[in-house]
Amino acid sequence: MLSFPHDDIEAFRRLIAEGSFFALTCHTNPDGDALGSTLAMAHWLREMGKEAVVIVPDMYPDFLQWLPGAQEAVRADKYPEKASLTLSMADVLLCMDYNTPSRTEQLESFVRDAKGKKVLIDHHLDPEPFCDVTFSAPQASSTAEIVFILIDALGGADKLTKAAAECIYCGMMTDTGAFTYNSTRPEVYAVISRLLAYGIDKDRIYRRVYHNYSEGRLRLIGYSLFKKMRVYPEHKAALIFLSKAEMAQFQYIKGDTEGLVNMPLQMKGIVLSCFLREDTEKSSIRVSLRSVGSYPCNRFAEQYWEGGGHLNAAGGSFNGTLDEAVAHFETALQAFCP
């Protein structure tokens, strides 16, 4: 089971004792782990007596609005007034899911001017000292078993609801690709089964996430995997590349792209996929990158688009034109050697 300094839970108790507003951020675009474990610690504060209120940065997919709570959540592209202020009255800011400030793009200077504590609950790697109390478990599955583990450490898993275990089964799923990958340590489970004894269906919760989509979804897909993929043999790879255009044809919504990246590991030999999107929002190209075995797409996303992650799950951006992303991504592959 993961386990954090004595002194570290510690200071948190205080914290959680001394303070009565809190605020929880997550980093831009969240999934399933971000969103998952920032309404999951909200639930369980606001329960301790406290007031809790989430900021995200700007909007989570459509299939994940069924989460407990995701309504509430102030997003701070809409209302930038109202998420500032927040951030700059809590007596605590927990910043959760993310390493760095500059993964919440428009909060990262609220963030980092805030005058609260602040805790860092996160399983990236290479966590930037920037918070009064970090809690940072690489080895985790996602962000969501850690909170389920703090939560435990500090004697308050009697006050978990329903809605948070929700939240952090969701969480844990989703970043996991339905304890697929980065799951295979027994203490993931060992934390499912106390999940299940909350009274959570996680068969619905399944559902909820990967049978919840659009016709315009399933369509996109099919067109990306035979119109717009790539197969590079001699690398191991693959990548599928979309414009802005092409996604509006398919009445693309948040979260529509959602797992794309994933499937053409599904080919015997690939071993990894990179997946290149406009922006719908910014003029810039969002980066997807995903591997299996030891092929470290962490590194690849360091090197070469200006992002980082995990060994088998990274990300990143580039600034340009979608062609010119896939001829960097070409260049990428050829000088990249793993």
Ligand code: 5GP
Given for the second form:
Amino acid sequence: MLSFPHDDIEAFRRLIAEGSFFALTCHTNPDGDALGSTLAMAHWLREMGKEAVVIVPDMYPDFLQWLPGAQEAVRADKYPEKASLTLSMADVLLCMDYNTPSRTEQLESFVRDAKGKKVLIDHHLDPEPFCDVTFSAPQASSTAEIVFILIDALGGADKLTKAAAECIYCGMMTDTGAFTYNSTRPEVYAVISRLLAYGIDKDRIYRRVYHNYSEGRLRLIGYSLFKKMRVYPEHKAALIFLSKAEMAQFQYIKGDTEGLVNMPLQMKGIVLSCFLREDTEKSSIRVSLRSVGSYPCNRFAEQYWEGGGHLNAAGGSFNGTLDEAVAHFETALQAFCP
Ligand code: 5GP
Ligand code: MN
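What's the form predicted in complex with ligand 5GP like, now that we've got the form predicted on its own?
So here's everything in the complex, that chain up top.
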């Protein structure tokens, strides 16, 4: 099992006992783990008699709408004043699923300047030391798994509800591609076994996340693989790139390209997959990287895409046109020594 220093657990216990108003934040473009871990912690704090407000930097994908409590999350891009006020007033600020405040984008300065005590709960490498208590476990499958371990270590598992367990399961499932990567530690399944005891229906959660797409999304995937994928056998790599206009053609909504970057890895021999898409909200290119084995996506992201992440899943951005990003990828692929 993951374990954390006794002193940190006790410090967290004191913060929970003494605080009454908790703000919870996650990274921009919240994924299933960011939102699931944050909502789960909020559910549990409420069961502990605390006030807990979840703030998301921007919208989460449509296939996470069903997560219990998602509708109440405050969108900082829509309600910036409420978000900043909440962060400034909180007794305790929980920083979930990110390792540096810059991952919250427009909330960064409010997170840094918040007067309350700060607790980081995360599984990304190299956490920035900006919190009073830091629970960082890069070996964990997900931040959601850490949430369960922490609540259990605090003796609070009896205050977990089915709703919270669903959020935790969703985080663990989505951050491991439904337990197909980063999920070999036996403890992952010990946690799942515990979650099932809260009455969650794991198969239903799977369907709600992965079988919940529009016709447009499925056709966009087909189009991307047929028309917009380049394969570089000499580099064991593949690239998919999409413009805003192409996405609009398929009635794109946020989340529709989620998972697309994993697909080229289904080809025999491919170890690196890159997905470039024009950002629908900003004038830059979003970059997603996935790999298998020892190919370090995070180093590739750091060196060429102003980003970072994990060994096998990383991301970043590129300032320029889509064509320039494609050219940059092809140059980077030649130059990078994995
Ligand atoms: P995704 O491809 O799903 O957007 O991101 C995959 C992973 O890459 C994320 O879980 C996160 O760890 C990392 N990541 C994505 N975008 C960025 C970025 O702009 N900066 C950094 N440091 N990491 C990122
Ligand atoms: Mn995560």
